[in-house]
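Listed next as structure tokens is one chain, alone, in the form predicted on its own.
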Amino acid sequence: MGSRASTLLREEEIEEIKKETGFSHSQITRLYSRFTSLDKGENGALREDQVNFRGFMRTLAHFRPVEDNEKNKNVSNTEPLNSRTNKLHFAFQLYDLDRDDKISRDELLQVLRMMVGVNISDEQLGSIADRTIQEADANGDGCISFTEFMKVLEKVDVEQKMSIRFLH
């Protein structure tokens, strides 16, 4: 008989999450309320991937608008989770399925298949993957490194495209 009251956030946890993510106290408590409504097992995690609230907040923090960094100065001097580099690293990890710090043709194909389903033929997907790697692979190893990924996206407004406005 899990009780919602037994899973309430402590004030020190809220402060730690504020420092780590840049979210305000009210944003954290509002998001916690939404998180607990998704926590059907009332075990403090989202059942499918066992994502706990802190991990959930760290993921969401990547999508805070960059200008929020000015309002919420990070006293720990670490790069904020919503910085351009961290946003790009987050996106890179979505493609780097085996976590070897490079995106292979096979990984790119797997992600493309997940995104488009059966709407594009395997031949077309292969062509997209080959062209993508050809354009991004600066050192000729047949994969895309994080540095190459950043270079390809240097003119893209990642800060705007990977931002969600959260209510204050």
The other form holds:
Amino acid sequence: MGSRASTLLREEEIEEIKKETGFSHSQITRLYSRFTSLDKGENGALREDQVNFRGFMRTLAHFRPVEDNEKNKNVSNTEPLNSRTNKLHFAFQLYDLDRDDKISRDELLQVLRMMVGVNISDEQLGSIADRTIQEADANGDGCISFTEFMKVLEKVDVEQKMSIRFLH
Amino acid sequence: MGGTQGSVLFFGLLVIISRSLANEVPTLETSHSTTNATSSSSGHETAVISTLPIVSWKWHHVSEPYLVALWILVCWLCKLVIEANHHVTNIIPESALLICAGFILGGIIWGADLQQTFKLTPTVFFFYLLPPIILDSGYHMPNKLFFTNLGAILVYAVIGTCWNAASLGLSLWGCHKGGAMGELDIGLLQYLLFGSLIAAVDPVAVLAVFEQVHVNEVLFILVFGESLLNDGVTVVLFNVFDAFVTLGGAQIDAVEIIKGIISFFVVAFGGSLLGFVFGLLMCFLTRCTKNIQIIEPGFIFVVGYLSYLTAEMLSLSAILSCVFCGVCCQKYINANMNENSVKTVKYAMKVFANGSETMIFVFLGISAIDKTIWVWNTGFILLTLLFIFIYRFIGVFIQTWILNRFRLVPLEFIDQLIMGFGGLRGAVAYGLAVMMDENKIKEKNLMVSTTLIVVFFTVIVQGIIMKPLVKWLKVKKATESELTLIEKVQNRVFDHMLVAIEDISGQIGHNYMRDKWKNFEEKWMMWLLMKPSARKKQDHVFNVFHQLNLKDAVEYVSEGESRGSLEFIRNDSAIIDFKKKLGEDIFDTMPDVTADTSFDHGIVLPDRRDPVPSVSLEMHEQTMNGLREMEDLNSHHLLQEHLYKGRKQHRHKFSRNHLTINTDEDEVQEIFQRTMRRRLESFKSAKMGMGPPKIISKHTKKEQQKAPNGMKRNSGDEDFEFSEADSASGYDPSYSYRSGGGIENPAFMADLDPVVPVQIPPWLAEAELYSGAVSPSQRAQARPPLSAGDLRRLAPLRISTRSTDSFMMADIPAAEQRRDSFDLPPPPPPPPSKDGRHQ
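Having seen the form predicted on its own, could you now give me the structure of the form predicted in complex with the partner chain?
Complete assembly follows, chain above in first position.
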């Protein structure tokens, strides 16, 4: 199909993505055109982070709204990417930069620093971070593991807070 | 219960008094007072006096305000009686009981007077009783929730109300034509008018019933928002049909109908716009009221009320105006005003709103006991009830089905049921019904009677059923607990995440809009409407943290207090002083607290110089007096700030460095160690030592053992040891140190109790020792970032301690001073070898 074969979306790919992520056909094509417009360099990937289209779709799939009929459709063992656990895992990974499955105080501090204004000193931020960890840390290791993270957020309506409507 | 009966008797008596007094106005007789309330001797109302009256009976002089006040008292006494027993109020909602109380009172008056002298008149209702409730709703409206669901709310409010009105009017008319109601002189237009006034869901009733049911927020905001916003529609429909009825059927043509539709838009949007304008006005006002903080709260009420009246004057929707006024100004007012003013506004509004609601329900009950208005037409009344019920459910289901296709989180069936069931009618409908002109509408009394029955049915019957229904259907309840810090942080993260994802996936969604609005708001509106000092404090995460810290601090203080004031007194006048200042700081200066909150408390310590220990139980007194005492605190504050800044800048550089993990902690520890060492040295020189060098080395040894990552636990324990051994010495030297610094504090010299850590007020000790809680159990749980232990509870204190020290440095010979101004030199170039620590 020419030199741009690798960047064009093939039917089989669409099917795969559909199965993996749960997006509909039209959504996938629409997101693909968005992806290509973002991927100016025509590398098939965005920037040097090597996010290819599959990765792009996988990330976006976390944000699909949770649908009721999903439970019936999905017969495979794996949870759909937009299940509550997976959504929370995605959020968890935002904090856990070194991928050790724990949010340490410093990682939390970094995220907090990004989220607050300049009027807060590092010390205060440190206190906030400490306090936050204290609230969540069940086993007292000073880090928040994924289980602890999930437990602390069990009352939060993650399905709603972490979903957006994808246009068809 | 004797108390209840007594009070019932009492206000029954009051009612009789008022009635009899009211009757005396026209007769000018001396009162046949059946009560002991009147203490005056008999005085003739004649103008001719033969002798100087010592006291005279001046009823007519005070009749009006007296009656008003008396009625308010009576209504609130009803509420008191009703709330005395919670068993009853659990089953029957308070509003229903108030209506019943109204029945009783009305019965008493009727029995005495054979006419209903006191009724709920539209004027009183719409001008005096309704505005406080609406203002309160607007001011306390959860904005984010409201605007997120605004689309759904508007659909329900506008389309739903129109549907209700039209369907009811037409059905009744159809039934009339079909002969189900017998002979009635009501035309189609009048049916439509009736439909329009009874169609609207009432905010007062919804609040009263839903308040005790605690359904989940989305459901609540949908019903409640609908009840507020449908006023726009109701006003329009009522006025339109009223005008049509006046014009007569013949003159209604397309032009009129189009005008009707246009008037809807004008009324609704005009009302909202007017509300916004008044809201902005309010924000401006609060921005400038720094010097008159004492009457700041008053502005809110006055301007809010004016917004209501202005809209009423311009025949726009008054409720919408009031609601949007409150919605618009909430945030800025709360930021601009003094903490006390914010509290005042909040509580005063609740008082007025609750009081008004009580009076409305009582008077609804009273007004029902009036033979003249009752016209019974079984068909009309029963059909109305039936149709209202059915059409409400139908309307809700259809609209929700449409809405669910567009909503992110669809509304469940159960929620829809409750929403349909929650379509309560209330006093607004009654007020509108009474406002009708009986010349134009012959069957006004029938309509009023029907309205009353509908209102009673929905409030009483549906109110009683609501709670068990909610439980039976297992409706999702509202989240009871306050969000933890982590939840709040996470919510923010979610917000940011969604905006990013929306951006990436290239679509403009809800969150994008919200983000854009926030940016606009931050850039322009805050600049315009908020005090500069308030703008700085807007950080959400920090505010949460601040609240939590304050809560902890207050807890500590009260803990200490309850443990025995003796300890407080004996141990430390400083503590007490601290409390004094803390009280001031917290309760007075909260709004003035800038991001450098912690430093306000640094101001505390200079006061410790006060040689006379004073038990400050008068925290409140302090707050009363302390309004204008910020000036002298400010100078200290400035100094503190100045001193700290260097440190902050320095810190900032280091916290960015990922490689040195726990740098912050080390720094903090390091400073603390230096401070402690200094103190110990001075203490050693002043008193018999406790082996400070030993302790220090122990500590440093431990420090060296500390691995950069994860051996934090150990250091925690060791610090524990350090502090344990050192607790007293760590504590006392600071004071002796000060005394070394030339400040004689006799209270402390005698008070060196070296051994028991308990002696030391835990929070102070924490501050001093800086490495965590004193009690072993707490320590054992100390998290690796030890500073967390105290930071968690006493960040202000800790810093104050530290800064105090630096402050105290001023008194120390300059040689030490340089060394001690730990704020300035960066720790990484390790300060003099006395440290011996790795860094």
